[in-house]
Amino acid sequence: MRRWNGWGDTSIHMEVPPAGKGLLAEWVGEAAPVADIALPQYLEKVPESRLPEHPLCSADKKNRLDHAHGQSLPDWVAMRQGLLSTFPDVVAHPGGAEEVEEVLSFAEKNEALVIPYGGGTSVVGHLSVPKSDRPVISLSLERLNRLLSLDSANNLATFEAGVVGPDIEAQLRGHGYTLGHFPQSFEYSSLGGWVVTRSSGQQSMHYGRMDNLFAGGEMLTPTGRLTMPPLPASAAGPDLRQVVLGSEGRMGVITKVVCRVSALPQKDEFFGMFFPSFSHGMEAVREMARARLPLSMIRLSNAAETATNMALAGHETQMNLLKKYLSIRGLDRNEACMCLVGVIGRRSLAAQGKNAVLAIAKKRRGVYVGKPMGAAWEKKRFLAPYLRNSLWDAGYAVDTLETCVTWDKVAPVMQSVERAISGAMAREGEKAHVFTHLSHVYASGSSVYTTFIWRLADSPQKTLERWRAMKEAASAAIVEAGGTISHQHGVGEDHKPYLPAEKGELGMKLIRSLVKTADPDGRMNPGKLLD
């Protein structure tokens, strides 16, 4: 059963080891749990629906509560501590494109707003319900979950847009194929959600981002149906697929997605290494990225993240042995940086790629620690968000933010973002524990993904104030450095103020005109991406 006020399945729990709790207390201070509002109390807050009955729509209060938020930090504070005050009037559950059209007609007839809802995993405010005199429909795509066709001659698969990650892979792997898109939210996020947020998966270095995997499909808008044929390439004017990618539900509802799929690889393996410093590691991964090796992933943690991962991993005996081994090999345990690499493809090519990686690492004093670390990461690759539940229960909040910059800016941006977050909390008389990794590397640059942990305040409003101060300071540092405000999470509400810095005045006008053409009445997911 899925948690109503946290991440994931209620049967899965990631314990914070005692050593980890001790270090958190040292890093940010002793924390005390805060009281969460109980489900029955929350259901009392859900008002009666303002919409008439419809056979595809549910006014059930629990259903409406579940579809009133995503997984952003403000969402968490709201649902845990009772601040959520706006709810959809109904949740629509169409079973196909025709029924989606029926729901959109129902919305038009009743002058209702529509929020497309995939897996509910947004971390930047895509799913918040606006305060409005107009009623609101949350349009769930949960039942649109089928593989419609698999064209093995052309490596194309057509899915309904509500299908979630595990079901995509289950339906493809029986035929010997994979989409290869594995974001951390893989277990719950949907294909349509990946498209409209320009998602990037953990192994996108090999398979590509959604920009590359999205071959075509259909989107239903208030003004008609947009069909995008899955052409291998086209020079016939602007690519409308690029208009739909990143549209965040503002233009319409994607009902069908044609994906570029790949045959299952012979070899798909991860292994670990450590570098004596972040600069050594960054030079190595930059060379790996430029070498065009058969790699699926490179993930380099800075020293703070390396220490944090080792503290929260448990297995204290194994971690101590690892630290001793690194010390014997000449690495300072306080400066060492962990790096995970994935090789993929035909066995012979993957072996050559691994040898090339190890040769590059050796030049930068990298210490190879083998496949066990890679296997451990792969086993838990989708479980990290569960620590968010455990940390909250212990009195700590955790959030992330990310950007992407050219190689010359990677280290300065990482440092300025971390300083901005720590400085914002220092002004509050508090501390934040901040750490960063590079998880998507390119020939010309890298993503920079930062996590920060801090103590919950004695009131939800104060916790939100602290988060907002850190988020705004970090976002300003990103904008000042010329980085993108989002590499993989999208814009939603949280990043909206910073979008004009990247797009420019004319760029924003063009985006607004596209949205206005598809949705002239401003019905679709208002307040996200654009005001």
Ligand SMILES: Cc1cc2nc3c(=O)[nH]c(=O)nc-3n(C[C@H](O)[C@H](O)[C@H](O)COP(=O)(O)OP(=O)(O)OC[C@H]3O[C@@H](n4cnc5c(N)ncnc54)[C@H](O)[C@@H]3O)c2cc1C
The other form holds:
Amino acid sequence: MRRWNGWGDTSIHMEVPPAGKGLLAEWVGEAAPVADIALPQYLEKVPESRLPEHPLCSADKKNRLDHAHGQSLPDWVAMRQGLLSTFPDVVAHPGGAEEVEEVLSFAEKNEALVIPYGGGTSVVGHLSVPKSDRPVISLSLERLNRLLSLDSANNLATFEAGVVGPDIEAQLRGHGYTLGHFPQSFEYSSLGGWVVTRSSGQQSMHYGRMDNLFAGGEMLTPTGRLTMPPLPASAAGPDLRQVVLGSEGRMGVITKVVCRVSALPQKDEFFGMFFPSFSHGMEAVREMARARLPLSMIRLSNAAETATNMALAGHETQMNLLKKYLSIRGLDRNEACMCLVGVIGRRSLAAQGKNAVLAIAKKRRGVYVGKPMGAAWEKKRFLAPYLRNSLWDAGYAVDTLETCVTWDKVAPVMQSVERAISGAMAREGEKAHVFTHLSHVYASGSSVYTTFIWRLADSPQKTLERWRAMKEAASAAIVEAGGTISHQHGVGEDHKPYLPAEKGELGMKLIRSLVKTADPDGRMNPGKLLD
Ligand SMILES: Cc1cc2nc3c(=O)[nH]c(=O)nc-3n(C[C@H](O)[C@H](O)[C@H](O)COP(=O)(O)OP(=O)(O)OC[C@H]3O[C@@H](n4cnc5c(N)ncnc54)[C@H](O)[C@@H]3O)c2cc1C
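Switch from the form predicted alone to the form predicted together with the named molecule and print that structure.
Next comes the full complex, this chain leading.
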């Protein structure tokens, strides 16, 4: 069963190991748990629905509470501490494209707003319910979860858009195929959600981002149906698929997605290495990214993230042995940076790729530590977010943000974002523990993904104020450096103020006019992406 006020399945727990708790106390101070609101008390806050009954819609209060938020930090404060004050009037559960159309007609008739809901894993405020005189429908895509066709002659699979990661892979793997899209939210996030937020999976280096995997499909808008044929390529004017990618529910509801799938690889393996410093690691990673090797992933942690991962891994004896080994190999344990690499493809090519990676690493004094570290990462690749539950229970909040910049800016941006976050907390008289990794590398640059942990305040408003101070300072540092405000999480509400800096005045006008053409009445997910 899914947690109603946290991340993931209620049967899965990831504890913060005692040594990790000790270090957190050292890094940001001793924390005390804060009180959660109980579910019955929360349900009392959900008002009666303003909409008439409809066979596809539920006015059940728990259902409406569950669809009133995503997984952003403000969402977390709201779900754990009772701050939500707006809820959808109903949650619609259509079972196919025709029923989605029926819900859109019901919305039109009742002048209701519509928020498409995929897996509810947005981390930037895509799902918050606006305060409005108009009733609000959360349109859940949960029942649109079928594989409609697998066209192996053309490596294309057509799915209903609400299908979530595990169900996509289960339906493809039986036929020897994979989509290869593995965001950390894989368990719950949906195909339609991935398209409209331009998601990027952990093995995007091989399979591509959602931008590449999305071949076509159908979107129902308040003005009509947009059909996008799955052409392998086209020079026929602007590509409308690129308009739908990143549309964040503002233009309509995607009901069907045609994706480019791949035959399962012969080899899909991860291994670990350490570099003496971030700059050694970054130089190596840059060379690997440019060498066009058969790699699925490169993930380079800075020294602070390396230390944090080791502290939170929970295998103290193994970690101590590893640290000893690294010292013997001449690496300073305070500077060492962990790097995980995935090789993929035909066995012989993957083996050549691995040799090439090791040769590049050797030039930068990289120390190979073998496959066990890669296998351990693979085993837990979707479990790290569960730590958020136990950190919160212990009185700590955690959030992440990311950008993407050209190689010349990677190290300066990493430093300025980390400094901005720490500085914002210092001004509050508090400390944040901040660390970063590069996980999506390209020939011309890299994503820069920063995590920050801090103590919950004694009031939810104060916790939010601290978060806002850090988020604003970090976002300003990103904008100043000319980085994108989102490499993979979209814009939602939280990044909206920073979008004009990236798109420019004319760019914003163009986006606005596209949204307006698809949805002249401003019905679809208002307030997200742009005002
Ligand atoms: C722990 C965690 C880890 C994450 N890791 C990653 C990661 O590695 N990579 C990554 O890219 N992202 C990651 N994310 C962010 C998130 O999973 C993505 O943004 C994801 O694409 C959202 O998909 P969803 O189905 O949950 O969409 P939702 O959260 O339900 O909705 C997001 C937006 O999409 C719209 N939408 C959803 N479905 C449709 C549809 N069918 N038609 C039209 N609009 C629709 C909604 O209206 C909303 O605006 C992570 C999030 C969490 C909580």
